[in-house]
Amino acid sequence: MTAPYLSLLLADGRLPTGAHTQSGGVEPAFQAGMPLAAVPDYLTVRLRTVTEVEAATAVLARRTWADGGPDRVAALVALDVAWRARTPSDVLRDAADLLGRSHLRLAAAVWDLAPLVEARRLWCRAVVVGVTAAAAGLSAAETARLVAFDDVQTVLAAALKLAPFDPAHGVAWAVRAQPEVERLVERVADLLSPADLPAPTAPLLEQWGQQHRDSERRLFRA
């Protein structure tokens, strides 16, 4: 099975990992007043924040699996603390852990990554998904393509169910949106140890997020 094949089976949306339940954090934005068109922006804003983050965890991740170094759970878990680090809103944190929970079982029917189950500890989307990415053979260009790819489709079709519109203009806003997804891709493709790991934040982002979760009124978990 190739690795572009498997890149597309990773980033479909139908994926059993529990991102369904995900708006990446565009229903927070919505009810704080961001209006519709806005969302383009928005995409701009996570993607040159926390989704840069995550990208970045997932390449490092990636590439200490590859490396099958004797160490590399411990390094893992030295990756996903430094994620934590660079993560202060424990909403985030939780979503992150929740999905990666779902797709450590998704991928591990799949692939042998016993060493990780066997942890029996929480580990954080990025780095689920950079072990897996090592297991699949994707490159780390399309491990970080991958992150950033679902993370707008994330947040466009939770977008398109909060508020509906022509579903041909979040086709075209995950298109405009390209470019920035590689630029991303450039800044994260070849980092080599956590201590290179960027720590953007966006701060409104974390805001909302954590108003959120005390809302009686919500269709997503974040």
Second form
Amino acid sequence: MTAPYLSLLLADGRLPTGAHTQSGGVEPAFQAGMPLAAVPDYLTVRLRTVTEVEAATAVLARRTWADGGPDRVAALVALDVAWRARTPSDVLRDAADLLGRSHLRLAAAVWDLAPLVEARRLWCRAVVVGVTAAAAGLSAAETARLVAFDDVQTVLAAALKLAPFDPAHGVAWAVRAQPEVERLVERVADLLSPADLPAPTAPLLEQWGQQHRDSERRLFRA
Amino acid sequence: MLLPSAPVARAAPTVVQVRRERGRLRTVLRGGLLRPQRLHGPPDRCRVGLLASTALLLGGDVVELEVDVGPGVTLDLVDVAGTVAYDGRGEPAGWRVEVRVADGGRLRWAGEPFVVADGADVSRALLLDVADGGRALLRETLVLGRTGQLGGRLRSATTARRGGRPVLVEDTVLDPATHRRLPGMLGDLRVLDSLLAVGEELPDAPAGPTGHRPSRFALVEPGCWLGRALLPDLASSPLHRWWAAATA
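What would the structure be for the form predicted in complex with its partner chain, given that what you showed me was the form predicted on its own?
Entire complex below, previous chain first.
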């Protein structure tokens, strides 16, 4: 049973995937006037919308890869496109592509992901994470939890840099987000078909993310 | 969720079909809860107005509309008035629209505001299928609550495809009892004013009367755009100007 160990490894913020350039949208949220105290609510919104889509995509990518069918790359392309249709902001899609590329470079050096690399296209991060999870032997629930955990930690780590506060508060917020994370895991872990990919949207998140590109003062890409 | 206490009476769908036969525009209009009516317009296109045939939208009502734009036809669809979804007293209401635009077809639909009053529980669904050589420009204005209200429950699902490929898939759940008012969803805003352009160029967004600048999203398919303003009220919307610029 290596999955629990590899699950921790993949969730570690020290994993060199370039994720430190991302704020999970919390930088544009602060710039739009969101107070620091609203961060837990902000996490709830993400876990019920964009992060659910991200986790669901990763779960389906994991299943597609693990099933090992001959058309699995074509199926992953369709899934990648389905994710893109659910992400209207081109800025957020670009950010996910950047992360997907660096994550794939890393994961392909550790596991055999040749078909994904040889497809020579941009993969969104969720597809790459899902395939990596399959290669590492993670379950669907572990995959979804990995995505959700990563999102929570990305937001909290960025918030800490942007609006310095007692880091213990951030950890307490991460603990408080746990039931919401588990509800997300329950919603997406059993998904079987890309046709079931949910599409819950968060209108302000998309708008803030889009406008962030034009922001003059920013630490994070998105 | 509350279930309807009695089977929901459902009218036949409203149908608007336009095609060109031997150089002439031929329209098939069939009334349901909405009544389509041919309007005067320039000879190169078809203008159809949509009128409510009864007090809409009450609990239990399900409005269904099918729009079919044939090859080489331009259809301007006009809502004659906005729609208010009233307090359904526990009964949900539905609003389903299916649109097909063929190669060389063009649809412009300047939707009027759809207001979700307190106590309403509405599911909206839009399915838009545009052929590779077709074009569509739609405005959708969702208003949560009448003046002074918080607004009821709205679920708005949009699926837009071009040549069968997904362009935009959105399922917006706006429930004041859950996370609608949290940061990142809508906060205290009440209006989502959107332009969806498939195969149509959407020019840069103009600023609204109060300086609000909406977002312009380049969707995954080239030549497809989503323009959206999120607002405290409809009066500050820049989308009248944007629509005018997009259709100039």
